[in-house]
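Starting off, we have a lone chain in the form predicted alone, written out as structure tokens.
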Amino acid sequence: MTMSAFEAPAITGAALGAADRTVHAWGPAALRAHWSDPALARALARHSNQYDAPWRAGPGEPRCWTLDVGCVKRERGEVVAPTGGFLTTVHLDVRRAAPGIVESRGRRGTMLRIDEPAQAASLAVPPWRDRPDVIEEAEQQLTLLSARAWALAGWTPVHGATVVHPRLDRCAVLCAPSGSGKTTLTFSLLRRGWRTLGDDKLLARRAPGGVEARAVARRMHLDPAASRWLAEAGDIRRFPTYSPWTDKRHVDLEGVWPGRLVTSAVVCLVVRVRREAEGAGLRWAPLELAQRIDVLGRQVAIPGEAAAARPLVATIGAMGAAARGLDLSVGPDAFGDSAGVDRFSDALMAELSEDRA
């Protein structure tokens, strides 16, 4: 089976019930996803419904996107290392298979055709009960699936975390890979007053006061052992898990700390998140512009080809340029350092108030 030749299996309005239809609201964009299997509606459910931060609509959004969900039958033998040109990721292969249609195969075999113009996708699953490793790429699959609507509705979808000045609209970004601290960081500052607009992924487009960010999630993944640097969030492991391959819980920001999930912001700082195995507590140093750029494309999966890429590219420019940067090492128990955090939530309280705009 070829790429070129990959149909998901059809699936017509007219052979489901309700309750093989469901819709999500995936900020810019909106999706009406049907189920050839419910069961399979349920296990990635967490995933497609994660998006749920309230949206100020624009011109021509929410942009109204179809998506087919099918299971298709696979000898795991069958699946070979795809050579995809539109981007890699650690689970994906993605190419441009004609004009406006991206294909993805997964080394798991699931399988996603993006027909853009359409707004419209089919996804295709190989048996996946008792397979934990299916249902995370087809996460990747869903994951692919909103960055291309997003991008196609003008945003550039940010891996990051983000800490809103208390009085101004004004946010700085924490670029990390994950498991390098920029959750427990951003609970660090929330106790301190401090707002966000989430702690995993934001939505970026060029305004003409800066680069403005956007909330796309309400709740935020942290890892139960912060238990111990965060008394009021109490025990962490009561809310559910993220999914089956990390410990981390879907933790209800609202719940929490009512009031400090926002919707949108003006960014104006970087900083780099670097977790240290030696040191101790929290040290900074600035952040030049190359840097700032550089560890900006590390949080934003920018296809091949350049005509997808140049948005995403002009937009990470952009937000380089117009933010400060910060260089930020932790060490192995910097959040059980109370005065540390103190004084780092001061130094970006310095960097983002309003005499140094």
The other form holds:
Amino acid sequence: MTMSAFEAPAITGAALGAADRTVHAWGPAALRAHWSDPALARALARHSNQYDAPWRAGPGEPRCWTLDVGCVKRERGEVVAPTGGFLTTVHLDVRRAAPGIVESRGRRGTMLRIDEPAQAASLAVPPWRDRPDVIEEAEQQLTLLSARAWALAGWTPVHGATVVHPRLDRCAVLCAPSGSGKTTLTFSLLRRGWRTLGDDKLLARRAPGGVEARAVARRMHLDPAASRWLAEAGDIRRFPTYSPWTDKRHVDLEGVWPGRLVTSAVVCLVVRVRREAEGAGLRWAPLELAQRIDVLGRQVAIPGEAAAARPLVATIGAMGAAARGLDLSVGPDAFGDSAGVDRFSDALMAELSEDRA
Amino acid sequence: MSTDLPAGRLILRPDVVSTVLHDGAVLLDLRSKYFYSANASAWAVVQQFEAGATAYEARRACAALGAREADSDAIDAVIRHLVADDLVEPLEGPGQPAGEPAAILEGAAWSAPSLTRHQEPLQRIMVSAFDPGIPMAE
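One more: the block was the form predicted alone; return the form predicted in complex with its partner chain.
Everything in the complex follows now, all chains and molecules, and the chain you saw is the first one.
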């Protein structure tokens, strides 16, 4: 059987036979998954179950999605040039196949078809045993599905850490590429009394009086090397890894700092975090509106389709306009300079205080 | 009045998305991946091209919103910027008849229009559907 580029095989509940069924809370969405291979469900469980933060449901939430996951006897697909008109990631080419239908083809042969009006999707996975790259790609497909489910529910997924004022429900969004120190900065502030919505992901939407941010995951991602300045976390190596591609560990935040995970806050500050090869400690300067928009734009996967991009751009614009900004340079061993982190914590506290509103 | 602007009707490209802020607007060109910042008056100029307009019609609409003769060069500069960066394209066919000129943002008075392209475009290829950035080496 030959398949055209985006001809995802139809997988129906009836065809699944001894299907395994699982239910996953994904913040404003809920996913009911039917698995043709229970072992594949287990292989993807850590990813499927990661959005475990408590969610205060609004009207119409959660939006229930169904996902049928099947295995296909298809060898590794040819590597194609990235041409996805809807979205292009290092793993996926995503296109709008028809009104309401988004299709995503992975470099390793996975295929995802999202029927947006029906809130239904099917995922086809090629032979995956002993193939962590196929599992990783299937995880990326699930990430795409979650991002579309959230966007269609009115939430903008933002790749960023947050620190929340110790007493006020006001937060700063820490923006940087992965590996730039968002998590270490977040933990350094947590030990000084700050709270958080998470170190990697948040959902945002416009709300009366500003932009509301919500937590979606309880777990954080820590490098074992951080043990040397985060004594509270103990030996970080005791926590499980979550990907074959990084030594970072999934750390249960509540287990280390009980009560520090909050579920929502108003975005009042945008912080661009930049790791510097030279320079001492932490240094910061104001960030202008255009810079805040650019920084936030780099933390949101904006589709190339206008209708899908418009609500995300609206959230970015609202967040950039409602918040102030700081440009933070992180020098080598900045987190070993306790006095320097104290000074930055004080500066953040001042930025988020009520009299700055 | 500038003579180097297209005489025909122009329309904002459909893949340029915008959002209104309290004192202007932000536009994102999904083709080039650049953001643009427009102050309230530049946003009023841009809005003239949402349904299609000539440069002359846009200038006339701006005059109705409070622009003076001295603002003509700045208005033309915004239109020239829109044309140079392909944010507008020629409107094929007769187009829609010019309607009421777009209003300037509530609370804003006419000032010299300013449209600025941001420094760096957004990334075209992303790490994932949640994480657009390219990770730093760890």
